[in-house]
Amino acid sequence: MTEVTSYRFSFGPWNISEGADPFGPEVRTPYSLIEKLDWYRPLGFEGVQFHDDDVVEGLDDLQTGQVTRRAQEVRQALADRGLVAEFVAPRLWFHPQTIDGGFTANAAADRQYALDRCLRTIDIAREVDTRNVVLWLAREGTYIRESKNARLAYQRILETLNRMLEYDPEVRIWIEPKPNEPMDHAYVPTIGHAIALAYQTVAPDRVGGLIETAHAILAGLDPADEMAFALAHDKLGSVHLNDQNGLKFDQDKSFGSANLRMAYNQVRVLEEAGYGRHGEFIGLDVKVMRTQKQPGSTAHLTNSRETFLHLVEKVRSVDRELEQKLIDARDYEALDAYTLRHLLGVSDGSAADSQLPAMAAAGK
């Protein structure tokens, strides 16, 4: 009997946002980290995604002992609520010394700042009891090609990865690729680039990727295929499920909001690969709509989680025998029709659905 995955879910505190965007200010009142942590379990979430300064606010201005004490306080807050830290990510794109990038900055002092911040992030991650560090290479790129040597930039990224891996022999690094925003030309824009880098490191088994739905779409790629590629290399550390309405800015819409069939295929790839059976989280990275009022600040999270679970049932209830007959007959029109009807909830022995086997036979 096939093992059935029981999924665990995570999100980051930034997903409960105040609605500010590049064109307007906050429209909702901020909640504290502790207030947000109180909501995780009631909403059906167990894992917490962190930036380093989500754990330790203002960490650049604190001494090591102060950073450690604050991280330990957050660890206790998680334990008190039955929560675990999924990962910690250095927020390298806000600091003035990362204007020109972190690992790939032209100034040696700026590159050193980025490395030091990553090593401190590892320390924070261990204090909140996780081995996982996510690198979103936000400003690792250029505004104009001539400003940096791309070959040298990739070497510098690799050097940083190796320094992090050597600093802590148990740390796991998950690279989160994104093709654009905030940089015009991004280095490591896809999971293929990330995995190629992983294999070059001093510890390839501890480097993988985190794939976000919207980021893949922004590269003109299908997120299910990106996930499948990482899974084929056993390098999918986590996912950020959301949705994206075309090649626009990074929208982080609720999962399945823009393209339900694309969401279905992401769930299918994860389910069929057994993702989650070793404790991997279904991570969400979704923004509440700017129009949402204060009491609805978490609706996008519960909606996305419920959509995922509904699609899991769609994947598990699909007629595999019929699918295979249609594939063998190369009747992809019928397969397409069956998939749509299944998602619509009408593939249940209706007259239209019962015609599909005959269509397959006719196609042989």
Contents of the next structure:
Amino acid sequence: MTEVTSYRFSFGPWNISEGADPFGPEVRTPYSLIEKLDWYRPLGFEGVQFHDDDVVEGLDDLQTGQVTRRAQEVRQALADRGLVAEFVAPRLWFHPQTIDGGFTANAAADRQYALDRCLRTIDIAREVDTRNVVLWLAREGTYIRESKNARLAYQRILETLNRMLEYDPEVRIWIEPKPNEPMDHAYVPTIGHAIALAYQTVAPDRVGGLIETAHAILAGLDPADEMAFALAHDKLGSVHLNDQNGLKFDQDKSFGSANLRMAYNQVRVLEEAGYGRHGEFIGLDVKVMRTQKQPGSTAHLTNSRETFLHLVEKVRSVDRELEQKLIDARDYEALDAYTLRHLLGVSDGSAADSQLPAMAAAGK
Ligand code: XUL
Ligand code: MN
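Since the one above is the form predicted on its own, can you give the form predicted together with D-xylulose (XUL) too?
To see the whole picture, the full complex is given below, headed by that same chain.
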């Protein structure tokens, strides 16, 4: 009998947000971290994704002992609620010393700040009981290419990865690629870049990727194929499922909201690869619409989770024999029509529902 994956879900506290955008202020009042943690289980989530300062607010101004104590409080708050920390990510884009980037900043002192901050992130991760650190390389890029030496930049990113891996022999690093925003052009724009870097490090087995749907679309790529590439290398640490309507600002729409078929294919790739069977999470990096009123602050999370689960059912109920027949007959038009009908729920999956498979079988 084939094993059935029982999926576990995660999100980050930043996914319950107040609606500020570059053109307007907050439209909802904030919830505390503890209020947010109280919601995870009732909403169907078990994993918490953190930025380092989600765990320890203002950590740059604190002594090591204070950071440790605060992280331990959060660890207890997770345990009290039956939650686990999935990963911690250094927020390397807010501090004045990250204006020109972190690992690739032109000033040596700024690069040192970024490395020190990442080592602190590792300490925090271990305190909240996870080995996983995510690197979204927000400002590792340029507004104008003449401002940095790109070859040197990649070497500096590699050097920092190595320093992190050496600092803690247990830590795992998942690079979250994104091609742009806030930078014009970012280094490490795709999972291919991330995995090439992983193989170059001193500990390739401990470096992988986290793929976000919207980021792949912004790179002009198919998120399902990006995930498949990482899975083929056994390097998909986690995912940030969401959606994105074309090439514009990073939208973090609810999963499936812009392109249901693309969402289906992401679920299909994950399900077919057995993703999730070793505890990997289905992470959702979604943002509620600015128009949503206070009580609807978490609707995007439950909606995305439900959409994912409905799509799992779609993947599991596909008529694989029919698909194979159509593939063998090279009748991809019929395969396309069958897929759409299946997603629309207007077919029970049998060939009798459509003339197209019959025509394919007859070689017409
Ligand atoms: C940015 C983004 C981040 C990372 C975590 O676009 O997706 O929230 O997921 O740092
Ligand atoms: Mn993300």
